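Presented below, as structure tokens, is a lone chain in the form predicted alone.
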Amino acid sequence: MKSILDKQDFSNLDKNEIIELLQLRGSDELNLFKKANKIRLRYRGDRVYLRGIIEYSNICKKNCLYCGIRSGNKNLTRYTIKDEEFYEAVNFAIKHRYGSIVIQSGENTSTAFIDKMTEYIKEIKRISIGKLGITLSLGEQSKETYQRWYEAGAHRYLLRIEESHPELYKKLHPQDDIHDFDKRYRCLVDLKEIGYQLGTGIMIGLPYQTIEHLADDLIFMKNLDIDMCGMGPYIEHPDTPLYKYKNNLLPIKERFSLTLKMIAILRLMMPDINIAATTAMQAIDPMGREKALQAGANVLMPNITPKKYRDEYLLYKNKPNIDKNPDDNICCIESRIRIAGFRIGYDEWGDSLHYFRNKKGI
């Protein structure tokens, strides 16, 4: 009997085919990962690109029901990194030949925040002599703000949709004006129209989520024609409303396995995009990020936030490496990537090939 893995072209998988792939087990599951890795090597090579994350602030106006830094969580200390600490992290990335950094923060639309980010983007370009690529993950903003940051020098933006079904999205967020699926989707369209390399992603194993939802999420990303993706397993946080569902969730290892399959299938569907091996994978399995790389991912995002702040930027429980210095992380990452069979693309932005192929009309 012919297997779905015998297909020659995975670029236009339908929903039923995706569901079939998500249900693979045993040797078939391993063969899926091998096929995805082969496609990744063909289209993106054996290099892993580093994006040093700076978690600028855990102050957030959103109150998402799954997130540890939600505005309603009173059990953490709010912080904003000082300028000198921010630039110390940037200089660490330059010194250690990271190709790019990611500025990540709780959602903030104040004029002071927007101005500060503009200042940072311009200064990063100046002090790195244009060598550091800049990805932003700063949530929903006006199109004018996105345009301003793009003109300042940012060129990639990650805005996770978290769940592409409007009805399920509603169950994960308070029902008010600032938690609106259509607004978030509009932001993704705005970012693409401006010219950013567009990134999004979802959580896998959420309450209420089905395998049919996951198949539709992959089709959503394909139809949106994203350039990069960051998705990972849902890991519950005790200071969130969704924690009450902890005993009804898929077992954590099954969430991990499903995430690997989602990465592999997306790689088959969109061979030339960038896919991150997210930190949440390592929270479940000590070799989780390496396994994600071997299933088709090609980007790592090491945390270069000053150590003293990391305890307060916990989107989920058991976040790894919060007690390690950035220097410890880079040594560990290099050896782990080598053992996994890849090499670091030092001093490389590692931009999405998909983005440039689209620009050239290929």
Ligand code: SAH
The other form holds:
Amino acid sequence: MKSILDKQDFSNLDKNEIIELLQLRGSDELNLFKKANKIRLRYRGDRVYLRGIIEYSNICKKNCLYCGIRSGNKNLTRYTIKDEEFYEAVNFAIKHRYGSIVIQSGENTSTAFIDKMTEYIKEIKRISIGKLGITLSLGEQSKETYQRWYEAGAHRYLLRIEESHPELYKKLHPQDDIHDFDKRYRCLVDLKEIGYQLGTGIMIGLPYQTIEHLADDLIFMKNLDIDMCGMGPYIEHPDTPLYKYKNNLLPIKERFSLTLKMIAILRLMMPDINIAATTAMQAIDPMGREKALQAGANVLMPNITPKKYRDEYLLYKNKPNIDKNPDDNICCIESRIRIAGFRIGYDEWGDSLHYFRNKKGI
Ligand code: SAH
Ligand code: SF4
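Can you give me the structure for the form predicted in complex with S-adenosyl-L-homocysteine (SAH), which would complement the form predicted alone we have just seen?
All chains and molecules follow, beginning with the one already shown.
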């Protein structure tokens, strides 16, 4: 019998075909991962690019109903990394030849925050002699702010749409002006217009979310013509309003396997983009990130946040702490990647080839 996996061209999968792929099980599911890995090897080679992630601050003005560091959660100590700690993390990334860093934070639109980030971006460029690539994941900001950070030297931005259906987005956020789907979407357009390599993504296994939603989410990313993607399973956090749905969610293993399939299908649909093997995968399965790499992902984001802050940046519960001391783990990362069948792209930015192809108008 002819299988959907026999298709020659996956670049224009329709919704029904995506749903069929999302429902594959057993050996068919494994064949989907193999196919995605083959496409990844053909278009992106066997290199895995490292982006050391610095979780700069857990102070957030937003109150997303799923997130552990939402402003309404009083059960945590708020922190902001100090300058010397920030630069220590940057130097760690340089020393270990990570090609890039990601600065991530709770959302803050104050002038002091914007100025501080501008200063950091310029300084990272200076001390790494332009070597470190810089990705920002600092939430929704004005177009002027995005422009300013771009001119300072940041060149990639990650802003997950979280869920691409406005009506479902509404159910996951408080009903007010600062949690507005259209506004978030506008930010994605602004970032693209400025010239950033654009990254977005969603959470998988959210309350109310169906397989049809997930298929549409993939089509949303394809239509937005993204350069990078970070998607991960939704993991409930006890100090959040959505926790009350914990008994109605897909089992955690299902969320994990659906995420692998989402990664694989996106790789088939968009062969030359960057796709991250996210930390949330590892929170569920100790080999989660490796499995994501083997299903089509090509970027890894080791946590280089100072150890003392890590327990306070709990977006979800069970964040893995195995890399609490980054120094102990660089060999570990290297051997894990090697065993999974890949090589680290040391000192490489590992930019999205998709971005440059588009720039050249090819
Ligand atoms: N404040 C910024 C960046 C930090 S949050 C922003 O929101 O864009 C980074 C990501 O963590 C979010 O985009 C969201 O997708 C993810 N996240 C938050 N809560 C989560 C949860 N309970 N399970 C899984 N991922 C979660
Ligand atoms: Fe803040 Fe981001 Fe968490 Fe929303 S997901 S509460 S914006 S840190």
